[in-house]
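Here's a solo chain for you in structure tokens, the form predicted on its own.
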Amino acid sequence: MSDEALIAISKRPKAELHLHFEGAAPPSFIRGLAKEKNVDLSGIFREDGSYDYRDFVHFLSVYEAATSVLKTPEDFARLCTAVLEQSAANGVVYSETFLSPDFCGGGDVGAWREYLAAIREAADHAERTMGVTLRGIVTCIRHFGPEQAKSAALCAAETADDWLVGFGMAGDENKGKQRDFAYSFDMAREAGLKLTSHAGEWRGPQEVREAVDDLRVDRIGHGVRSIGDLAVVDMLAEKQVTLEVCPGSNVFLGVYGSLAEHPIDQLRKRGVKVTVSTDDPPFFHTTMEKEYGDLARCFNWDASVFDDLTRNAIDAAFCDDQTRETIAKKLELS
């Protein structure tokens, strides 16, 4: 594939459904706001003032002391500010982003309705100004526990309209088990909201077959180990649950040991309906114009597949019918 030919498919229009909001934060805004609160982060950033960790634990630990010096509703408009630039910047139109309450508020319903307030007004100031229309999906942390997972759907379920439109869960996948989470699915189905959970990327094909099965989730964040469970893969196919696929990511943490070694090109051929997302984007240096080149460079992907891969998203997302429709007229998708 040409250089003009990659360029052009990097620069193409974009839907991202796995984007944590506080790991998106660029170091930069982080460390800003830092120095603005005089706190000292030092200890989480490189030379070259990106973050700085060892490994997956690691990184949940630089992840919170990141997000700690977000603290008002005011701190989180700037962030989602600050996060949309780089969404836009690579061509994202559409994008759906996990929210913790746990991070926001406390996990108190009154104190989360400030901060979504605030976040969504700079969210709505971005989609006039930038283009890029984004929702949110609030997510309870794993290694949190079970009970206070079901703190964190109340404020989804208290909280649920046209703009926080799911409920997930993330944190460290090896902490207990997706059934434990149950309840907590369950008041947010109750509310409206669709569901997903992050499965599948450091255990096994079992665990997105848990996820499925225990909580009846939409779609899975990541899923990539389903690959090791060719029953899986074709359960997932049968009942069209979508998986949000980090590649950048799963290479970065070292799920897989190359692009090249990826499954997302075999999950596809294997009719599971498959997307691309960042993750955490700048504590794994990618962008989704980096993902969108690399992704056609190591498995020649030409136009076709990624407009695959975008219907997928949009068909997947968690939002209502009338926004669906108008981000596929701008992505140009029928």
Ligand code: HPA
Second form
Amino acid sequence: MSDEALIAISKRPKAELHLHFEGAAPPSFIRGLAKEKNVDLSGIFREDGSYDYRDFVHFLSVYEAATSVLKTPEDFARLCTAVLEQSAANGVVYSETFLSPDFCGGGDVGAWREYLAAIREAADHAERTMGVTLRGIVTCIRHFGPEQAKSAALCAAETADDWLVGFGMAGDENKGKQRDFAYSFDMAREAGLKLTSHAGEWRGPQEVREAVDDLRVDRIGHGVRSIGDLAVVDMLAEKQVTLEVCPGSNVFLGVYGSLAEHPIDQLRKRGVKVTVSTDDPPFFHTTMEKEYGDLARCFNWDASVFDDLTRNAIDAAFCDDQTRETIAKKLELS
Ligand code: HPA
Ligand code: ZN
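Compare with the form predicted on its own: the form predicted together with ligand HPA:
Zooming out: every chain and molecule, the one shown earlier first.
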């Protein structure tokens, strides 16, 4: 593929469905806040200024350390602007982001409302000035356990509306079972929220099946290791459960040795609805433009494949149909 063709693909308008809000914080933004608040975070950065961690579990603890300097609703509003500047610079016109009440008021509904209002105000401003539309997904954190997840689900249920559109689960997939969180997912579903859960990033196909069967999710975060059991792959295709695939994250964390070994192309060819996201872009040294360029180069995908990915993302977005139509036009989908 020519350089011009690659650039054209990487510059396409995009929709991103899987983005951890705090995980999208540029390291310079976190360092700036740490300085303002006199917090010593030098242990989580490398000399070149990037985040420093050894493996996935260590990544989660560095993530939580970085997040600890985000204290007030105003801090989160500033983060929102910094994150959406990156999205807009990468041609993203629609994004959904994972927000955790655990980090925004400790699971208290009243406090959560204040954080959410501040984030939403910053997002509305960014929509007017940068042309990127954001929606929120409340996310419980698996390694904090099912009881704490109930507080997150209550926050989500109490604030479900046209902006706060989903509920999900992130965190350490190797802790507990999907079904331990069924109470929280049921509460969120009853409040009208759409559902997604991280599964099949670290554990295998059975974990993906359990997320679908036990939590009745609409989408799966990652889901790539479903490739180990074609019956699970076919179930995803048949039920049209969309995968939020984050190829650069998977390669950076060593789930796959290289992009060429990543199953996204096989999943797509077997009929699974796949989409592309960055997960925690500065942590994994990626951007949406980089993801698109790398995929085009590695799998020789032409514009029609990216049209399919974009269509999948807009079809599986948790926003209301009016927003979906507006975004589809911006994404140049007919
Ligand atoms: N995976 C799982 N949990 C997370 C992540 C992630 O990439 N980022 C923040 N929490
Ligand atoms: Zn994730």
